[in-house]
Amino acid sequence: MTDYPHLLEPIQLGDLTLRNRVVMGSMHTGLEDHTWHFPRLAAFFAERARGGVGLIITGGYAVNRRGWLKPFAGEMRTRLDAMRHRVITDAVHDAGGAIALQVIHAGRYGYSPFNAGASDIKSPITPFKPKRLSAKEIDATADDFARSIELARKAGYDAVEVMGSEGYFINQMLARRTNDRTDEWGGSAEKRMRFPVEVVKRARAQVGPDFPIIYRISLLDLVEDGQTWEEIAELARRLEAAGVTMFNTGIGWHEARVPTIITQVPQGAWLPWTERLKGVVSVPVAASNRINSPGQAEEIIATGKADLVSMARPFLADAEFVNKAAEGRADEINTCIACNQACLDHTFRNRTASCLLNPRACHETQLVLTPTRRKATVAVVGAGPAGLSAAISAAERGLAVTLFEAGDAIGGQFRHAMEIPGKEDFRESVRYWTRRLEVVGVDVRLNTRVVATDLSSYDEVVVATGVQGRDLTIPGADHPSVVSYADLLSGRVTAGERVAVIGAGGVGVDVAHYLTHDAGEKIGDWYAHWGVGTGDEVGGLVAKTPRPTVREVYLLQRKTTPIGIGLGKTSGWAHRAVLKDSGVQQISGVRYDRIDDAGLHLTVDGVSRVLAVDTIVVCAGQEPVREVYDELLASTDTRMGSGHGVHLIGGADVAAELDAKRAIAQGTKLAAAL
């Protein structure tokens, strides 16, 4: 008996039988493009191979040079590549799983000098303008693709995966946006198909009738002149007819300006188009795109709109996630937030992907929580991010740990960012947290806040303490109408109908979208404030709907420069889309003078005003808060070092930003080597 009798039941794909219906999705992690890191890859994908999942693909791998991702990036071109992908295909196989490879073309993508599209139309996200090819080698480059799917079965791999979303080389062929041919690979939407459809009639004839071709279609492409819903569901049926096994599904270009994976995103918001899909083909379809439970992915497969479910991410956070699923611990799935900080934001700025809730994830081999030899017994101090890793991590290894926190709650600052319209997957963590505790046999003391006697007992103390919000030191901070970020998002105060920020960075950005957004927002809602249309819209795309005023709210700020541009590079232009879509006046180079009955008195670029606010909300940066630290250093019997001492981490640290991502590596480090 299982809760998820949909979702772990077995699905045949070919020749390929696949024992649950658990797609792990393609995520380049940085680990590809070099051979020496291939044993690092395969570690990664043998771990979610014992931990159940039923497929995974990988990365993408280019078909030829010109299809780079950027320069000396991973490929599958010849016999010697297929021979040294063993070490990836055997690790999988022996860890009881199934694995892809998925083929790709960069296209105008590319970041190279020499890469190469249907057009020479530059893409706004990469600086290198591509070379137009000519029909010959866009003939040559469908050869390219059907020799790397026959190199890849030669690999070992099970299956693979034909990349053509996204907005990739395949993707730019089939748009008006990207083809401006008028030969035999462009000037109509047939023309248009005829590239994917050869890649898949010549690579199906290259590896016979049973080998499982995967083709990853782009559902919506999110774009001026991007494809009609119509000529979608066409190039679909046309592919299924040229032997497509089974169809993953894609949401947006990559310079699409709609978000389709951040914390923003509703959960399931592209099942629509994926259920719209599988009426028009009649092989077997995934689901994709924020998606991120089992009981989620579940209801997609019973109710029939999709037969399988890809969650990339979500194996990042938790490599059990599917055993965990599968043997009624689904409480215990360390859940994907989907906030982009280590994996998507590392990728892009060309750094191995990780997850700021798992730190191991891509460094299985590196960051190892190996059972301890010895008896030791560790105090840990706080019960945030930082301290909630160092605890459960040193009680996997089997020390005795006991978390101390001052608070009524476990959290953190995380309790924080919970109530954030769009965080709500945080409350996740929070639960996750908390079972994890239970489970790994931690003593935790809440509402106990200890001094430096206290732990002179523990052979290890972990301090891990946070932060306090920074104390404004202008005239007038004591009026009342001034108020910490803290006391707004717990609820302990009510902000008035005009409200200032003060403070653009990470915080505030969330506060000013907390202040702003429409508790009554509905699915619709949320995609006619994007621009996504519902029908057969070119791209996908309609005018966006203007979104309701809730509340007049300035966000301030001393620097200088932008606001937000410290965010994340994958979604801080969608937090920056949607305060300038809520009417929220930013306005940075502040000087702020006083507060008072009047309001908020400042200087901006030399002239004085004054704004007339009900509630000035504090989010001016964080202190480290460090007595108990201090304290402990100060003791005579205190021991410091590697081995027995003392050790502060998270924002008690490093207060800066309140950076997740760090306090929980540094958690995890911390723990290991203790």
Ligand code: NAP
Second form
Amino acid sequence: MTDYPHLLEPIQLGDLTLRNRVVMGSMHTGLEDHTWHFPRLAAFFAERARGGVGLIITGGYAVNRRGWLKPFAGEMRTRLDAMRHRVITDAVHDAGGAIALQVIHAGRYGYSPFNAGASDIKSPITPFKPKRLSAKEIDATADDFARSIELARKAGYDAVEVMGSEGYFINQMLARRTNDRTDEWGGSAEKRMRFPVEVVKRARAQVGPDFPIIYRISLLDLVEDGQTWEEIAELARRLEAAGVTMFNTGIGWHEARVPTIITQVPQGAWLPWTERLKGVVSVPVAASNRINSPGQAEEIIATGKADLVSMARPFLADAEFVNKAAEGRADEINTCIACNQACLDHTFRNRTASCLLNPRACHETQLVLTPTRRKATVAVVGAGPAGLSAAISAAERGLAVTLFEAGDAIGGQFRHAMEIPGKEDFRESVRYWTRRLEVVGVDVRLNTRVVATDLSSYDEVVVATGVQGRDLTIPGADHPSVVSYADLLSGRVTAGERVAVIGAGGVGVDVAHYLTHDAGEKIGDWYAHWGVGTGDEVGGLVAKTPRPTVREVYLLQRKTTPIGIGLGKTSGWAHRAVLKDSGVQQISGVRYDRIDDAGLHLTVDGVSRVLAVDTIVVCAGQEPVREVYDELLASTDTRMGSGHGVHLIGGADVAAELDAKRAIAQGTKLAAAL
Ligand code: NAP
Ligand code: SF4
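Having seen the form predicted alone, could you now give me the structure of the form predicted in complex with the ligand?
Okay, now the whole complex, with that chain kicking things off.
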């Protein structure tokens, strides 16, 4: 008996039997491009195959050089390429899994001066103007796709996925926005559809009737002059007739100004369009985007909205996701919180992807938590992300760990984050840590404030006492209207109708969202606020409906740079858009003068003014909390006093620009070395 009978049911795709309906969607990890990284990539995939994933899909491999994602990007072009991929396919097969190669042509998204597209219209997210391909070159590109697919089969891949969404070349061929041709590859919707249909037909002719060809179809382009639903449905019918075995789904081009996968997107937001596609085709359809739990995945399949569920980032966070679900241990899953901080933000900055919650992701061969025979005792002081990762990882290695927490709950700064609208998933991390501490046998002592002498019997002491919000030092900082973000988010104080937020870092932006969020927002309102239509409109877009003004909020900083510029590359733009649409007044270059009963007095560009606010929330960064550490170093205990066996991590170590990614990675790496 299982809680997930539909999700765990096998499914046939051509000549391939998948052991379940869980697909690990394509992610570019940064390990795809050079063969010397292939052993690491193989280890990354093999760990997910051992974890029970039904089908793994690789990051995109270019079908030719014009289709590179960036200079010297991974490609599947020659027999030598195919041979080199054997290390990957063999590792996955040895681990009992199945793997598909994604074939891609980046088109005008290619971050390379050699990029090429349906037209020479430059994309807003790359600096390179694409070469406009001739009709003959487009024909040859279809052949290149077919050859890549055949080479993938030779390399031992069990299937291929043709990347037809997210605004890459195929998607560009399909949309008027980027295809202004008047030859046989453009001019009408029918001619624009020719390219992907030719790709599938030619590939099918090469690989025979049974090799699974998955096509990732764009269900909503979410850009002006994108496709209409009528065109997308017709494309799907033609692709099925051409030989597609299964459809995977994609939402939104990379240049779309509607968020599609970040944490503020409601879970399952895109399922209505997947369900609609299922009504159009008879081959299996996979749902994707903002799905992160086995319960949700089960429901999607059980209710017939899709036949399979594709999740990508959840497998960075937890390689064992499927096994845990299958073994009745779903409460042990480390749930992806859709923050993008260590995965997509890394990829778009040309760094190897990983996971904020699981720093071992893509570093499986480097960050190894080897079991230890050492009989050491470890005290961890502080149960925020740094202390939790150190305690759990040390216990996983077999060390005897005691975790001391002065407060009445674990989670540290995550407890504040989970109060932010759209960051509810952060609660899942607290659930995961709570359960994991139990499973690995950490002795957790809540409500226990320790001093140095309490720790003298431990062989190793890890101090992870975290941070406290920085106090204001301006005149009137002790005025009753001044509150800390911690007091606000923990519900100890309630903000008035007019609020000033001092400090516009990650926390200040979060607090501004918290203060202006419409608590009654439903999924329909979310679509309306972002201008998402039904799909029948061109590009699936309609005019945005204004957000209601909930409060008068000022978000302030002393720097003169635009507010929110330091936020994540793939999510910051969406946070900034919500602030603007919610009427948050953002003021940079501020000098804070004083606070009194009239409000917050400040000077901007030499002009003094007063913001007549009821509440002033201080989000001015953090200071490390180090009392215990300082006591340990000052202790007369010769071992502790010399710092031997004492380790300082997380915000208590460096508070400046502290984030959970650094804290968790530091805790895990320390535990690996104890
Ligand atoms: P932060 O990023 O350091 O921002 C605090 C801001 O307060 C500074 O940018 C500074 O801006 C201002 N400030 C500093 N000292 C001040 C003083 N004495 N008086 C008045 N203003 C002062 O800190 P945070 O916002 O607390 O965030 C902490 C960490 O968590 C950061 O790394 C952040 O990226 C991360 N985080 C990220 C997210 C996310 O969405 N990715 C969300 C929450 C937190 P000025 O000097 O310009 O005034
Ligand atoms: Fe998910 Fe964040 Fe990890 Fe990326 S970094 S996989 S979004 S939890």
